[in-house]
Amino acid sequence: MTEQTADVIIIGGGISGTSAAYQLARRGQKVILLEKRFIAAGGTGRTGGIIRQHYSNETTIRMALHSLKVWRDFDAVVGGDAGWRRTGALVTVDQRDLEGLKANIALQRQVGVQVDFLDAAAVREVAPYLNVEDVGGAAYEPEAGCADGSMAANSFAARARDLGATVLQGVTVTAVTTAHGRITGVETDQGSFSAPVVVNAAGPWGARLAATVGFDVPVEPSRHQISVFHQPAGALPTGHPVILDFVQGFYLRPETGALSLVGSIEASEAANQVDPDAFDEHVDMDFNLDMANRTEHRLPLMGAARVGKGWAGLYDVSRDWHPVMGHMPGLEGFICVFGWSGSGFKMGPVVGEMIADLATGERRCPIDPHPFRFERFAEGDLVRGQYAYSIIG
């Protein structure tokens, strides 16, 4: 293959890479996206797909809100179908975490999120099928919802192609090439590609790729399971709210076909470290049983649910559960964006804009990626949420 040249090479065809390709192509950049398998083959294609704004620091709240405005009008803003469904979301806590929840709601409102505090009785008014005996209160986001990872990434990739980007699947990057302290391109199993800017959006493979050019990024791939339950007839209304249950440490979201997708939000997820090229993509039976018990406790009518065919996907978990996003020090033209720790999909639209800013030197996106710089780990300036009850941002 003859060497191909570009303004920007993007490695990885997940939501971050495809969104960045779309945004860069919109700005007239010559973009080549390289994906070693197929679009959304990694974590994006196996995401739970929850679109929420419930974060506990201002930067991530602003990012989630900015992205929501794209998700809920995806076809008009981007073009194509992302599988968006508005469901609303309930974030439940016990009495111990009640004050933290209320403070978090106040912060979200300051940023512009539509969110209300509900006591246990009000939670039952929104979702009368919930058991609230151990619930101190909840945050209710009526604008939250769900989207489909594969549909969204493929829509971004298609729009990037429409705007002139080259999207190549089945191409494995074997090396990032450099000269005199700056990026020159990449080597692949199908030839060489040259560009002054390379974006490492390789998700669970991102740290491994960064290490080939001397960066020890504290991000590890971990296995995240999702159970699928067939709802008993009449147990839940169609499109019921997403439930983020901090009392028990799990989430539940509706899916078409009277299904519920259920997974863990506990910090212990980070311990399930795996080789991203060789991990069990099926769900463990003990995990199904655990999620079934938690689900039945919160939604008693789900006690008769049947277990469906779930799956396991990948998180790329950083030391502080927040991404690495920015220019890598000492190597001009090398940008990393990975380590989302399970929160990357919902942020996809705004991340594309932020990466386009980094790659071009422009500043069109109103959100500064500085808090997510790689250097923060050495500086001891980790990104932390405001409130201890939340380990998901």
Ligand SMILES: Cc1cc2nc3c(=O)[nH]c(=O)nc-3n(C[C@H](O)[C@H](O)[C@H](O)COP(=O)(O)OP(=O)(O)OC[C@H]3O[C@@H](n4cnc5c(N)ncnc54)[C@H](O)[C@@H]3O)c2cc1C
Contents of the next structure:
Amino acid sequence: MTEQTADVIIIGGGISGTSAAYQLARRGQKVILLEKRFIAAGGTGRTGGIIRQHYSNETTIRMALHSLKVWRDFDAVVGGDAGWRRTGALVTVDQRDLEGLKANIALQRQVGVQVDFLDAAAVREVAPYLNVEDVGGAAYEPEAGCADGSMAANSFAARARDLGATVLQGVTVTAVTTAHGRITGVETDQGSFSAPVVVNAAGPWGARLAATVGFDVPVEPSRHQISVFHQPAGALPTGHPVILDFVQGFYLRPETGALSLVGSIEASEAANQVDPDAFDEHVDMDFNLDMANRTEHRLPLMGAARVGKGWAGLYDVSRDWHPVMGHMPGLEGFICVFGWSGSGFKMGPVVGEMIADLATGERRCPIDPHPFRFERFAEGDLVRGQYAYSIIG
Ligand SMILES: Cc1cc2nc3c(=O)[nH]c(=O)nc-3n(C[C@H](O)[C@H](O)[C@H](O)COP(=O)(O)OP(=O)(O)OC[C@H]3O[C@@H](n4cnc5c(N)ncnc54)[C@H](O)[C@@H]3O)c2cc1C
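Let me have the form predicted in complex with the ligand next, following on from the form predicted on its own.
Complete assembly follows, chain above in first position.
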């Protein structure tokens, strides 16, 4: 392959890379996106796809809200289908976390999120089939929903192509190239590509790539599972909202075909560190059983649910459960965006805009990525949420 030149090379065809490619192409930048397998082959294609705004610090709430406005009108704003469905979301806590939940709701409302506090009785009005005996209260986001990782990333990639970007699948970046403290491009298994700016959006592989140019980024790949349950026939005729259950540390989201997708929100999940190129992509029977028990406790009518085919995917977990996003110090033109720690899908739309700002030096996106800079780890200025015991941010 002959050498190719661009303004910006993006490594990785997940939601972060494809959204960035789209935004940069919109701004007239010559973009080459390199994906080693296929679009959405990483965490994006395995995502639970929950799109909530329930975060506990202002920056991430603003990012989620900004992105929601794109998700719910994806075809008009971006073009194409992201599989968006509005379902609403309930975030349930026990008495212990009630004050924290109320504080978060107040912060979310200040930022502009449509969210209400519900006591246990009011939770039953939204979802009469829930067992609320151990629920102290809940946040209810009527505007929350779900989208499809593969559809969304492919739509972003298609729109980027329409706008002139080159999107190459089956091309593995083997090295980032530099000269005199500057980025010059990348080497791949199919030749070299040059650009003054390289965006490392390689998700669970991102830290390995950054290490090849001397950065020790505290992000580790770990395995996370999703159980799929067939709702008993006719049990939930209008489906159910997304349920993020802090009481039991798990989540449940509705899927088309009367399915429910169920996963864990316990921080201990990060201990399942794996080689991202060789891990078990199936769901364990023990996990199915555990999730079935938690599901039945919260939704007793799911006791008769049938277990379907689940899967396992990768999180890229950082030391503070927040991403690294920004220019890497001492190497001009090298931008990293990975380490989403299991909650990066919903942020895809805004991340594309933030990366486009970083790559071009413009400031079109209202949200500043400064809190996510790599240097925060050395400075001890970690990004903290209220839910320190959970992976929810
Ligand atoms: C089971 C599960 C459930 C989740 N649930 C949710 C949820 O409900 N809501 C939510 O918001 N988030 C959720 N997430 C997290 C979310 O899916 C991820 O944070 C997000 O999709 C990450 O996108 P990304 O583009 O940063 O990385 P990825 O999607 O991992 O993309 C990285 C890409 O880089 C490519 N790549 C790697 N190395 C190279 C190389 N050397 N050369 C070329 N290409 C390379 C990979 O093949 C991959 O396609 C979940 C994740 C999992 C696994």
